[in-house]
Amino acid sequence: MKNRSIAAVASLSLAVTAVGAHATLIPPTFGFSLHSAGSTINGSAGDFGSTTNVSPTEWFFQGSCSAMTGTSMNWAYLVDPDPFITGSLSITNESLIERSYIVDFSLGITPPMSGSLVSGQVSGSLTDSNGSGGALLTSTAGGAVYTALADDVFVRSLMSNASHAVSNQYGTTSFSGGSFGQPTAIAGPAINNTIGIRYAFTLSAGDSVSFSSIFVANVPAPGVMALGFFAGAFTRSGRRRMR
């Protein structure tokens, strides 16, 4: 069994350093897709920032993308292809109109899983970045803001029919989007190729939203597989596969 704590990504981004013995390891496939206003930008997250090996199986991706007119996006994710994704995403709608977004992050896994136990969580904050006196975040068309994916197929969603508002100039409000599979992971699907997190939301003009989220898949095994979370940090207990 291996036990490891995943600390808050904000702290991790300042503290991680590449381990020399792991310098030749190949990072996992970790891609993103940003869709808004009829345009799509996608690619490898590693091509839009930095990639750091922090353990034999864990990698830290940090980057940004501002190629889409009227939108800037930043991310910081710790991933393991055995598998989990945890980290943060921030988007600013720099346009003069409300915009809807779909953002996907997808991680290649290894090895395939004939069955899984899954768990996830999301929280975040909304900011009136342009000082207009208000900001609004809603789920798109009554859907869910957060969706966990396996092989690009729905697993679980959080923040369905969500609506969060800021009503003071340059103000910020925090929100908890809920969780699933806590304190005990729940049954999930077989997973052959990828796990992912999708964000789908509408954001008011000139404003910003940040999300902190996690999605973990474990191989079912005898004993207890549980995930604990506390404010500002994510903790993972137990190894996914018996060696």
The other form holds:
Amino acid sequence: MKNRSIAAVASLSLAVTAVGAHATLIPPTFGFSLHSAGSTINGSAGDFGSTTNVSPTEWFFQGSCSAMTGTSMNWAYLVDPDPFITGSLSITNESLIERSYIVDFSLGITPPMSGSLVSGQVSGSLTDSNGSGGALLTSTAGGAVYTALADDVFVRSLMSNASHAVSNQYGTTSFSGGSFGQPTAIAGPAINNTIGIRYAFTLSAGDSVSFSSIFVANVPAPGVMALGFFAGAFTRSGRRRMR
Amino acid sequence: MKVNIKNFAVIFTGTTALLTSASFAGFTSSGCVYSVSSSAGSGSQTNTTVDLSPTAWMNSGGWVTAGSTASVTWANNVWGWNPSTNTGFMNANIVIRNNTGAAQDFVFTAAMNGTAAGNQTLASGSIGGQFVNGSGSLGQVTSSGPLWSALIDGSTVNSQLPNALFFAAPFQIISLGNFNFANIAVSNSIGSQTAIRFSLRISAGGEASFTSAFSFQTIPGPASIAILALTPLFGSRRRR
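Compare with the form predicted on its own: the form predicted together with its partner chain:
What follows is the entire complex, opening with the chain shown before.
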């Protein structure tokens, strides 16, 4: 009887383990949308390329989208629903006129986070790909080129009022778009469903830009939360003393 | 209308020479081919080509090992001849990722097949890029020799980033800089192909991405230039 109980518990345990292991093999939702010239294309990044599980929690999405006339876009992102997004996006404006783009990548996260510590960074390069004698990348309407999002809400942005130019034929310039939360992550919001990166920019005709980006959100360690609580308490008592 | 035999000879010679000159100056192409080799293993390759014109193509493709332990993604345009700039060119947006637990070597080549003849070929080009360290350890991009090379008929005509050595802290990005060259005399003709080559080593969990361009312009031979010089002379004779 005892042996039968042990066997039953072991079987149940194995089954639970198997279900758990299987769960980690389901890729997270990782969607994209490309908006330009009044048209929008969106979908699951996996439907426009490949999705591969490269570690127990990490997934690699590689793909391209040239369905929108006059635009060629490809990407390679490593994501973890725990969560982080890191990788590269390249776009070539194949049209004969300057174009504005908004490109969103959004990752479903598990589990939800009641608070977060966030960090991010962006860097890139711009090339006069058609030999017109120059290339220009600007942030659209004075906004930011890179915006980190949590639940589709603004967290931090980088490359505000950006303008990068290439002035020689077939030339390239590279740019560092800055960072936040590095080396020490900064306090971020509670995150329930998604983190994302938005790129919003205007690109000259016939030219190419590549962005490499990171957005990481971590759950604050209990010690950090306690420190935050005590820091708040200390600040309050300090203010009281000043009065 | 009376046709002057002498003038007719000049017109005929001039037209023939100009047509020859035009065909010499152009780069006839049959598209682009790609090759990837990596210490991470063999991979499968895909590429989609869209015809932009009879001599220009837009390509989008990738190479990936089984299990995506390593991958290369590219978007690339090739123009056999661009009449607005009098050049042929190729560009490349490329992302190389190492998802393995060890450093891996990669060599990626995009080659435009074609020929061009002229008195001299001038080359221009550039490369810029960045490196993402997606691991919890110090990341590296290195090269033994040039990281980037422009080739004509298999011979290097320009190279950049010799013996590259870049470091990135965990989960950080570094710029690899930008490098340009313009109108350097490289050869008298293009016999079979022009190419861009990336050769680099990427640490575990790292990703390097680049934008790059390589253009070439053939200069018409002296005979064509002489005919061009004769054209106004012919005009002045007619007016007389």
